[in-house]
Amino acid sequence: MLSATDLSFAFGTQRVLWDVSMDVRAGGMVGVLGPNGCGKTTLLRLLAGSLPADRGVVSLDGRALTSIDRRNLARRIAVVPQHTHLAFDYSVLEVALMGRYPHLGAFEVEGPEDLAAAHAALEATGTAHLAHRAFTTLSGGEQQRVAIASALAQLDVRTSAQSHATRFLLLDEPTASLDLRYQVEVAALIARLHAEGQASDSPLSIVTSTHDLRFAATVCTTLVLLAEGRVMAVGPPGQVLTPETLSTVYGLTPSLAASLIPAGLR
């Protein structure tokens, strides 16, 4: 299990959290919920290890991240960004092979065993025919289904590969800059992901964050509510997605709220 307890964190003087608690299970799904501004991105990077708390814990299976050696602590936890830029013009298959990273030891280049598992993440994300093409080359939900594909390479999600430790995948609003048919896709592939890894002995987990309360509702098991760095709510979507949770947090009245609802939760 991923844990936080009471994190707060402040970039300089501006405090960004506070005292935020959560726990992502073996398997789940948690959808993070807000307005912009209210600390999502910021939670994410906390929860993966890649920015120290001002006060509290992030702890995997019981342990403090920062007791973890960042080489095991990334083969167990991988983020995707809301946006991928590149320095220099990578194919795809070297943006999959890139999340190899924490299975190579200094110096090493990619073997048989990191093609297999680059491969794999592609077949998984459906962009395996892409493989050589250039990743600036492709739309916007190509690339993002790319960037997964990288994750799940840094992962090692294969059959072959599972070692039984749950695995997290990480996700900063992966459809939030995509026209409408490719946030579809997104969301599917996120959906199929989960749904996949349940299956298997070494469950994949998911937090994302999103603006998307169709996408939360349908696919999520469990809502962080966040607003102003605080969580307003946690817990499953129909107690989490109520009018007056949602007028609270996005300033709506009630009754604009209530329509924004998805129809499943009304």
Given for the second form:
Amino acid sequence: MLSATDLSFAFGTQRVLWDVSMDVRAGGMVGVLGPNGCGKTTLLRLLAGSLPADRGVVSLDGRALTSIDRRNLARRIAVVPQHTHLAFDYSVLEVALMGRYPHLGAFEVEGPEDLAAAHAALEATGTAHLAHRAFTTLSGGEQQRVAIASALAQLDVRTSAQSHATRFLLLDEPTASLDLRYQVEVAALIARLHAEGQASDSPLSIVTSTHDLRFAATVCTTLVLLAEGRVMAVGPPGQVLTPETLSTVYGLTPSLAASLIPAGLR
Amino acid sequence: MRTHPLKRGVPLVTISLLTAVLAMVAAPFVGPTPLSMRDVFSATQPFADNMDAQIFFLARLPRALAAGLVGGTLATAGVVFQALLRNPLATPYTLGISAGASLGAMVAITFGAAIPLGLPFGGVTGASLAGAGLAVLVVYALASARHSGLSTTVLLLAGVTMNAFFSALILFVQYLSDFTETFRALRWLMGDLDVAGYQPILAALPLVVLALLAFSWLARPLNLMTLGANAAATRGVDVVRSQRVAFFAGSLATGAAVSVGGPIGFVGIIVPHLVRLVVGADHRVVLPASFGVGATFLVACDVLARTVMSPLELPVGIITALIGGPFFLYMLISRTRAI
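Same protein, different form: I have the form predicted on its own, so give me the form predicted in complex with its partner chain.
Following is the full complex, with the preceding chain placed first.
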């Protein structure tokens, strides 16, 4: 289990998060919602351990992230950022292989298992046919799927001793900059990865920040609604996505908020 | 299908390094005085009487070796700085290291006679290393002052500022110097490989080897750092340590190369760019291949510098600038068009 207890964080004097607590259970599918600038990205970075909290603790199976070796941590928790910008022309396969970094020693070269993991991740995200293309020449939707593949390759622990431990995939607004078709595609991919993760020996937990209420309502099992750095509501979608919470958090009229709630929850 | 992407790189690296060795051995045969291979390597003639062997081993070979060492070092340092700054237009001189080295050399040339500097490797070489060191420390202090790692934005701005500031100091020192000193200083600033012996090469070699060892450790972290510091960190890269090693090892390599040949321009940007076009972006291939191609390129440029206006010998920096300036502009234009 990945849990955050009373997290607070500030960039300089700018407070971003106040006393945020949340749990991601083994096999959980958590959606983080909230207006722009409410601290979703910062929360994900704290959960991944790539940013140290000012106060509060993030722990993985009871151990504080700060006490876990960064390579061991990277084999358990992978992050897909909102945008992946590459300064140089790596091929899609090379980007997927970058996920294998925490599995290799300083001067070790990727072996057959790492190649297999990278290819499996490309298969899973439907990007295997792009393996030899330059990453920078892909469309936004393709780049997003390759970024997910790189994270999956990173979490591929079939050959290590940790093969029964829960893995955590954190995605930062994975559909934000995509057109309708890719939004649907990437959302379906995340739902499928989660379902497949439940069937495997080492469950896959997914945390994704999103603005997509339909995705949050239909795919996620737990929602965390943030506003101005504080948790406004936590729970199953039916409890979190109510006209009251949405109108308070987003500053909408109650009738408009009610009309935005996906049909299944009304 | 399931072949490792690195496999393609191994023969390319081997070829580039072999070409560099060949270039360094062949270059001394070219020049105003033609040399015959049979005389140079003659076993019967004693070295003291063998003019050909003396020209080969005492005059031209050190120069070719210096060109190879400096060219390879600047090219790999360019690769490292481009990855550190995540900018393919960065050069080993972007952060002000060469300006610092130049200031040190200018001070040694102008005031060296008056103040015994007591530095190793002769006054000018030592002073240029000290100047490079000063620039490195100032830029590092600025870029790490308010960050846990190194801010690439602050690095770039601090580097640009240091370049301008040191250039002003160089002009000031020039103003204070007499005609012969100014002439020597100007020749140094042009970038010249007229090393006159093996001593400067042997002095720089340990520094370069140390930097190259660090580069070999850096190759994989640099790959991941082109994704950005955050993405690299979530994949298990110790970003702060990798940035520090890249910054200091890149600076060490640059400082050592500049102390031998002066601020020879454009090698550190042309070569990495051309190498990436052929071998891809993986630093485990780009770094060694850039060393080979950079060495070959500078040896060839130096042969051109020695022969194109023979018997006059041009400083090699003029040749690399004449080739590199237009190349850089072409790169800039073709990249902006792509954006």
